[in-house]
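Consider the single chain below, provided in structure tokens and representing the form predicted on its own.
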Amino acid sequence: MLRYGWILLVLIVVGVLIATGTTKAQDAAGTPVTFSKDVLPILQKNCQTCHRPGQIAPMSLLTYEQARPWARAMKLRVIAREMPPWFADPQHGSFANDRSLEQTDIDTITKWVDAGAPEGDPKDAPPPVEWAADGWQLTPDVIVRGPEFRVPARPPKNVIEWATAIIPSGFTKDTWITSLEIKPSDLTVTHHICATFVPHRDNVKYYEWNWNESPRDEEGVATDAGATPFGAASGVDAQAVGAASGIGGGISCYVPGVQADDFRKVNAARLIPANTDIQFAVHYTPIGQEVIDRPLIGFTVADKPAEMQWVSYAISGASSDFAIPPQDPNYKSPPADAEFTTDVWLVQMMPHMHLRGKDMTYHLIYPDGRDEIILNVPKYDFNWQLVYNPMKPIFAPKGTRLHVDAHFNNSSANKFNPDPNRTVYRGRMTWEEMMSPFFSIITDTKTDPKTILKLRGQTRIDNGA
């Protein structure tokens, strides 16, 4: 009888535990998902970088009042994984700046919308994120005003050629910069703004725009595939690479969706020699009304020399052989291929193509022949020029090659295609094409940036976006 009593007691205890667990599960299931407690933390982590005043997104999502009218649209976009934009294939690498949502976050937003998008108790909300003032992504120590550019409403053939101008940097002594951000004043017309540091010339004319007119047909398309070279010719040596990339660590660009360059995250910096000038290279798109853009460039500076230097490059596989046939849905570009002449660490990649861009894949081919895919973007989107920062810097020993492949869709199935019935050549306008894998490396400060990269085959330096 005693034995049966113990069995009965165990059954009672188990029954109580099951009942208690069931009740708790029911309570958890019945707890409403609210904006303040559940949704706002997701927006702060993944969305507010763009969805706030002064940034590229069309609406702000800082508060409940701002987010509530967009609740249903938010649900649809996150379920489709269209927002936040993130295009890296997760099978090849993990990235420190990955803003894509976990499935649990998507489920939370869906439940919130399905429940009527309640605000909940404002006391449950996390503190607001302290964003930099005036639309900056970073809080700069130094701000340099760029040259003003007047974008005409309707230029001839609707084309505004790339233009360049030189301005003084304002650095009167050698300075290590630890971050850099280019900030246009009008995002609606800005295709890109790139900046490089260049040696000062005594006869330089500051704030004066210069450009070359390309021969174009009635529709504004370049009629000479070689009329818009992107920089040094093929087969150049490392010295030409360094010259084309400027001094102080190469090129930095603003393009839609890009994040500011913050070298501090990898304990690096860029050395800007005293009295260096800044060259701006810009490309604007007319929108039917005159607009004046007044760009700024902001820096944070170090109080001591860095242990590692950050160097950025843009190379191009769009050689003179680059020509996308009409209605070709999967044209493979000539590759971009370069060899590192010293030990480096890859810290950033940014694929860049135009409206027909389809995919881009970055390979590291090591001296022992091993081929590693370090970034695969299988569905490229021209509207979001994202940078991809590996979770940890990727070591590439001396002799390693960076090999980049890309495909383009020039068929009628591409809804962004301006004209699928013509051959598309390399060019600077969005209705032409580029194949430009941007990337950044860090290496020791004793290495001359001009000697780091050796171009292979038809690969060339690309001087802009």
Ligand code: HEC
Given for the second form:
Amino acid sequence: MLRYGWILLVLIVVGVLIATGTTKAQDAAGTPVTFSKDVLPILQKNCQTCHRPGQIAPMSLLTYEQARPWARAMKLRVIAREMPPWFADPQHGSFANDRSLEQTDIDTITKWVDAGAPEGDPKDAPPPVEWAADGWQLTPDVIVRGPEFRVPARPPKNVIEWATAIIPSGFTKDTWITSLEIKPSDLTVTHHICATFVPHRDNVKYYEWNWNESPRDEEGVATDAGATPFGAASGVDAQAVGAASGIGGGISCYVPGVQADDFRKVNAARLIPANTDIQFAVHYTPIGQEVIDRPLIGFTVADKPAEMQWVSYAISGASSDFAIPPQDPNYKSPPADAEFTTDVWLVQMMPHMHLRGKDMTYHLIYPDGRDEIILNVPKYDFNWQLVYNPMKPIFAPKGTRLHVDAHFNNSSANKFNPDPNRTVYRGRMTWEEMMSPFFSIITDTKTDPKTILKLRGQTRIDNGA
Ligand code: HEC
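Structure of the form predicted in complex with heme C (HEC), please, following the form predicted on its own?
Then the entire complex follows, led off by the chain already shown.
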């Protein structure tokens, strides 16, 4: 008897679960939530940029078959707001590339999963998004082969120093490029790849690596990091690299999770003079197995001159004073601070720090003294190097200052901290620190990019970072 009682109880419980499941799985109008109709559009808009072949996410979420096994994990990650990764404080600014989910989207995914993740009628599904081929984010008009890099399995001290190499751009006439994308062939080893345009020199040796050696102690920690400007390796024209922005509007980088620079979105372009060369500055991380990376760089080009030019800057607040004491949970870096000498519009920001980076805040201080926070990232996460594109370009009239503050957590409470008992100096490796608020502006094409920024205090240019 008892046994049948149990079975009955189980049946009732299951019945109740199914019943609540069904109610939960229906939206207000009473129609069931399905993958095809409700969930796929959310994935297309907010997830598939990364969750498709050739991108950084571990699995694709293009189809029902691909998404179904991940249903529960998706629910957990979206409720925790860990996916999609997005770190801008919503109180300051709104962003054109904001992929964070609306609460209603989170509710939809939750209801769908709670209902057993049904597919629904495939006829309800929106057409698949047409992604660029071969893992490109944008479809390039021109593709240039970058320098091949052999990443050793286990280098001495487990350190691979930064290296630079120069390649021909292939542009034989002055060219306005309207987007630029760097595409590594192996994402697992690529910490970053940055590209700048440098003047051609007759004695240049193409595709040859220059090593950016830092003196290191026996543990591999740099003892004199920052003695040379970042990215300016021996044999490379430091002036061309480090000058306010380099040729043709500065630096572009691949870092994990980054979006390619698309100047078309703000009707701008970058002028690449004929026969300019491209310098790659790379940092690879060993993974215990030899890997060869064969990066490509792709461009779209304009058929006529642009009216606005896009200029990217990498500045740094980490001067020689920068030193985070052991166990300090909230070290404040010297600020990065620069004044615009002409009217500009802010179009992109990318906070960059390393494992102890905690928060970063970008302010514009206008000539009338008004102080506006244009980006606040209160919980920086080194694993996500995201760019933030303001919804509309932010006007900064001549005389406006960009002022950036950042804090670092060198305590044991920081789970990414490799060693809380060490003083941490600026440096290029992830266990050293950087305080690099990257940003891009647009301005009229008559202004020489090298004259746009007046660095203040100890702020430095950080090209190649
Ligand atoms: C900017 C790129 C990016 C976007 C956008 C993104 N993801 Fe991810 N996702 C990743 C990466 C990289 C990982 C693996 C690292 C990790 O687990 O954090 C991941 C991991 C996950 C996982 C965990 C997989 C596991 O092994 O447990 C789930 C689930 C997930 N994503 C769902 C989503 C959903 C749902 C969306 C959209 C609402 C989304 N992601 C948007 C990059 C992204």
